[in-house]
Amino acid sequence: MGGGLPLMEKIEGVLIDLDGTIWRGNELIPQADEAVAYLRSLGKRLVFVSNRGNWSRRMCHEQLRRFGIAVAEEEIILSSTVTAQFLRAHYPLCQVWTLGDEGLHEELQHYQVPLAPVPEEADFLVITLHETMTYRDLDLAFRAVHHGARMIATNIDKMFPNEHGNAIDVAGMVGAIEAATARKVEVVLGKPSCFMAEAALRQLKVPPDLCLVIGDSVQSDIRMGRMYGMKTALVLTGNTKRSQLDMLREKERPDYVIDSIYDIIGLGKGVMW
């Protein structure tokens, strides 16, 4: 069984996923707000780390506040945020075309990343989740790459949990452009990349061995935590089901498995590997 409260006594910073951990679509996961409040009551430093590349931090901040979760905007690290920071730092004069929803545009503009006026002039195509995508959107992205734009993806998750179950994620958009152009994405900025982990650690100002990652994805949340020597807690309210646990390889296994983030309060239902 899990170690219960002694674990939290050793933790100073907590990285918390959003989709499948705090909410599913427009529905708050039961008592997730209470779990966050509990962690704050212990004096833990928190950062919300999400592969939501089609949202801006402003949009995410508003959603958290609607669910009654107190958070500062700087405590939110999205793959759209890290993508914008990456482009601004390494390619400050590049022009960007996007395949994604408006939140990605908002983050790019916040960091003053130039947007190409037409796809043919783009240096990079940035691909993220596009929940309102049309054929025209897809074709414009194709034209950018066809005319030489290099491809970046905010993440390459295959699916994400919402109120209806699992929904197609960025991998579907990436697959369409890669298949049509015979070109490949060069950089992926979201979890489990070093870009996301290091952005979160800079915000927390806590060493990795004193951090805990809580998330629903073995491939993104647990893998990122394990690569950095953080403790990991897998929740079963999103992408991963209990029936899949026995199939996990050693390097994929979380330190704890809990039914939901609310169980972090005691970890009494957790399983320590």
Given for the second form:
2 protein chains.
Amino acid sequence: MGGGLPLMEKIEGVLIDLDGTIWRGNELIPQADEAVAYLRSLGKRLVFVSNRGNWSRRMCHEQLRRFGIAVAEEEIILSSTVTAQFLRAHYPLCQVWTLGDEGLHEELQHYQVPLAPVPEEADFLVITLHETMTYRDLDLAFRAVHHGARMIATNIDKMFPNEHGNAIDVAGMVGAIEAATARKVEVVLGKPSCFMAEAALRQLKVPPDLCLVIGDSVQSDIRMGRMYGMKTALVLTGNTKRSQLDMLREKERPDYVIDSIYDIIGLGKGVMW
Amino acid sequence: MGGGLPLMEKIEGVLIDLDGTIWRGNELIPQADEAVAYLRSLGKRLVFVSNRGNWSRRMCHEQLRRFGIAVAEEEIILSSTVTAQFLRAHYPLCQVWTLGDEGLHEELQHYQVPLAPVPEEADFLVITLHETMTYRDLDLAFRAVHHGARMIATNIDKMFPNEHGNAIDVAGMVGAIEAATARKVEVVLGKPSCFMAEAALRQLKVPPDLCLVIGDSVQSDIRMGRMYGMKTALVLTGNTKRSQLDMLREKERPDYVIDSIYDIIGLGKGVMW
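The form predicted together with another copy of the chain is what I need now, so please give it after the form predicted alone.
Whole complex next, starting from this chain.
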């Protein structure tokens, strides 16, 4: 292992994205496990911060363990986690209906968010990615809002890469319900929101200027870091291609561009703006 | 003055809406000033809570004084106030561009929210009602989002009553920018959100179950009260007509329906569900 970015001496906490940074679909990004181990060996505090709202922490924890990456469950912060914490903290009396995969449901239950027995009784509809969605799921969600439920979304990504190219993401589910009800989502919890950033900072217990964000998304990872005065490193193993870098606006520019998270170890390939 | 609703003995804090409850346009709703004086004479703690995002507290304070209603500025909580507090608390490093009337700007400046010198440098676009909007204002707001600003809205009301009937409200401004940019508003601050409710509760320093909400809107006033376990009284001097009451869903029903805020003094006209 190399000498590490000189930057690393000034960093105490690292926020690490998952999809496109640690794994792609069901495959570990080469040597991402070694990069995490390296950061641990330097004694950095770590938190894994992902916009996945259709998974629970438990599911994510298992996936990381399968890839040989040891983490505590508290070191994982998903948009489903933050959504559940938000509802629990601010609307403890409110009943929730969901449009999304099972992981969201599990996370809401973990935080004891009251779930509505039928959509008509829901105070909130929570929307996330629903990869097994049927017309019936969509219709039940519509009924919740049609009967007065307010809408929140774990995140608002339009598409995500899968084995076929790009797949429709949460924005599609949100669009369906908004168009049919003429109502709007009121809060989006995912990165780059303050809700995710502050949950990560609370877990890290490190001031923002001593933090580094590592992620593949300019809009969620780099923006969040920039908005909080954190250092930022963009990896090219996910959403962003090298050819897109020239088009970045000033407020979207990372401090470092590296081919993959493994390069956090070395120096050579890091491009500093 | 009458004996007061028996309910009043159990109430320590009162949240009072403005448009449609205290005034309509430039006119005081008859005896609304006496109703406020009555609540003060009972020693209740009061807070005026309005979704107006295009006014500042100062402007609102003047209007109340013009109507002979004495309040402290801290007793006024507007969606512009809460938006400014939200940005200041969670995004202190971020620069803001606005689409909205001057009052929003004034409120942001009062809370020392950094304002972007040009739309292209904004981290956030804040949208509220803009009654003097021109194409140029809309285009500057578009440019902010087109260059990467995220969007938040003070509220998302579709229309409001004025002297011509119904007038287009914030939802129209939001719709223009969303349609042109394919981006979405991420946070709506106005009632019935937790941001407004919790700002009011912090000012009142009274637990929710000892609070009464008085307002004309089922969707913002009554819903907010119900979501927090407050008592609720719907007035018929604004948005809601008596003929609409039968169509209310269970979660929208107020504890009391009164013709106007003045009836808070008496008993006779209050309909309890």
